[in-house]
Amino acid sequence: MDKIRLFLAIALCALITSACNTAAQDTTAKVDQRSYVTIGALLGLSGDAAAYGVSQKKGIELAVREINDSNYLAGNRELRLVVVDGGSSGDSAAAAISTLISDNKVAAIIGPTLSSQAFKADPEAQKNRIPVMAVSNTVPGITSMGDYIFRCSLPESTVIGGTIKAAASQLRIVKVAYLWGSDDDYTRAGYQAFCDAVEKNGLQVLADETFARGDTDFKTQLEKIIAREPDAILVSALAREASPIIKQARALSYTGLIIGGNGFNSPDLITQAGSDAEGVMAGTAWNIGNTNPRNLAFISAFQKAYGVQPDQFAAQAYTGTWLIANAVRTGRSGEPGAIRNALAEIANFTTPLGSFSFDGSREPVHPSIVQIIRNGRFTVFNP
């Protein structure tokens, strides 16, 4: 009897083990049935690009969570996000994008943060036919690098053109001076956009001064400019240089208007320049005061997730991620070529930036905004 009981006990254990293994296999099979679309985020998380890249990362991660939690892609699919630090140089971005393509096998890429990095990195994605979504590159020629390159960030010419027009018509500025970075793709493009807008609005140029990326002392240039008594100083700079330029101009008793481009649209500028930033103007693609329901939902979700308010760069990165997700959903494929084709067809898609479309050159179509710093925050300019 003892032998029979022992035999039955062994047999029962074997049956239980088999059942457990079968259940485990079934669970694994269910997990494996879910398909993942891997996308890469190439962001400036170190160096002077971090003023924008850290915020972009938050916007992208928030969008990915929302997309996956809502089963937006349908068909049991999810986005899988791989984030790499592209630093603040073109070479570091080029190395990072190669890693995303060769090692991570991404189906699409968001970034890089700086326009100067894009010209080094994007050709590699174009060569490999991997769609790129530029979410903060604003200089001319970004989408001209190839038919796989898109951007949802308004070109510098659009935002600066609108700002100069508003300042000329509503604040009656007539005489201006330039102060711009001569060694960076973004700041050179911003300077050219200022030149074009100044000429279009018939303004008089009193001075034209330059600086180099990484400079911290701008007093010599500012003294020359202020001596000419301009109505406005037009500054093409990233936030790292913009803040000390603003502070040093005010320290030299300049009380006139200071106007910047997209590089000014970081909360870091207000934090670093403090009360000296009051009255500074800049063009933008997004403002937190926009009451578009999609924008309000984004702001609420961002604040809940991170305990701080989003900025333009978070909004554009968040939007770019949703644009890629929409392409995966409508194209019913996670393959790079299908994503590229579906992106090109996007029209009137509701985003925090407003109703969004791509034109035939894969450039963004949505309204720009002029904003001014009042009471320590960016507000829509209403004179």
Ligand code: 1QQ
The other form holds:
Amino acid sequence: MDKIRLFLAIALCALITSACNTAAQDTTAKVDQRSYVTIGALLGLSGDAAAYGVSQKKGIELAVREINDSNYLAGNRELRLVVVDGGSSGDSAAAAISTLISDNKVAAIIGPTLSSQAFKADPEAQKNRIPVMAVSNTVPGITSMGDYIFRCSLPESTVIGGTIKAAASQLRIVKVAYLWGSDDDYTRAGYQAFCDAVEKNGLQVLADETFARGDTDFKTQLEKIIAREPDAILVSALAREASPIIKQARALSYTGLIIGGNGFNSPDLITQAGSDAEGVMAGTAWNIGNTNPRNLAFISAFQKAYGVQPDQFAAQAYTGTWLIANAVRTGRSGEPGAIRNALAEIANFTTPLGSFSFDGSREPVHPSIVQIIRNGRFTVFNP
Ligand code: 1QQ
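Mind sharing the form predicted together with the ligand? What's above is the form predicted alone.
Now the complete complex, all chains and molecules, led by this one.
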């Protein structure tokens, strides 16, 4: 009898163990079936670039959550996001992109925040054939670094061209002065874009002054400019320098127009320049007032997630993440080469920026907007 009991006990144990193993195998099998597409976000989260990078991170993280929650990639794939702080210099961005490529083995990279960083970092991605999605680089020459480099951020020449044309034709500005940063790729390109637009619109240049990144006192240059009585001061600056420039110009009793480029589009500029920012104009790729349904859905999800309104940098970073997801989905692969090829095919994709396509040079195609600061908000310029 005891032998029978012992036999039954052993048999029961064996049965339970086998059932447990099968269950464990099943769970493992489920986990193994999921495949992750690792993407890197190389963002300026510290230093000057943080005025843009912190907001970009929010846009990317929101998009990744939406993509994974809706099973958008299909085939049991999910995005896995690795965010690294690329600081605000080219060298810090170059070091960070190497980490993403060699340690994190990313399949695609979003960023870096500044064009001056992209020129140092992107060649490493191109060499390793990892696609890069620039979401805020506006300087000419970004995508010509190689066939793996894309951008969804409108070039400075596009947005500035539209702004100067609107100011000349609708506000009748004739005489202008330049104030621009001479030591940064973005501020130099912005100046060049202003020069081209000024020439095209037949405006008269009264003064041409420069500054360096990190400067805080612009009074000497502004005094020279204001003495010439321009209708508009055309400022090519990152947000950190743009705010004190605006404040100091108003403190010197300048009442004319101040026009900036992409660097002005951070809400930090309004917070820091306060009421002095009223009436400042800047070209942009996105405005919060755009009522296309995809934009409204983005704004509402962003506000729900973070309790604040998105800015242009969040909208572009969110869009760039969705573009990569779309490439993974349509290319049915999370491999860098397949993502690159599928990205190049994207046309008429619905985004918060409007209907989005890449041209043959991997440059963005969608409308640009002129905005003006009214009542502490960026509003569409509509005189
Ligand atoms: C660039 C820019 C900056 C103003 C935004 C991050 O456009 O560096 O290209």
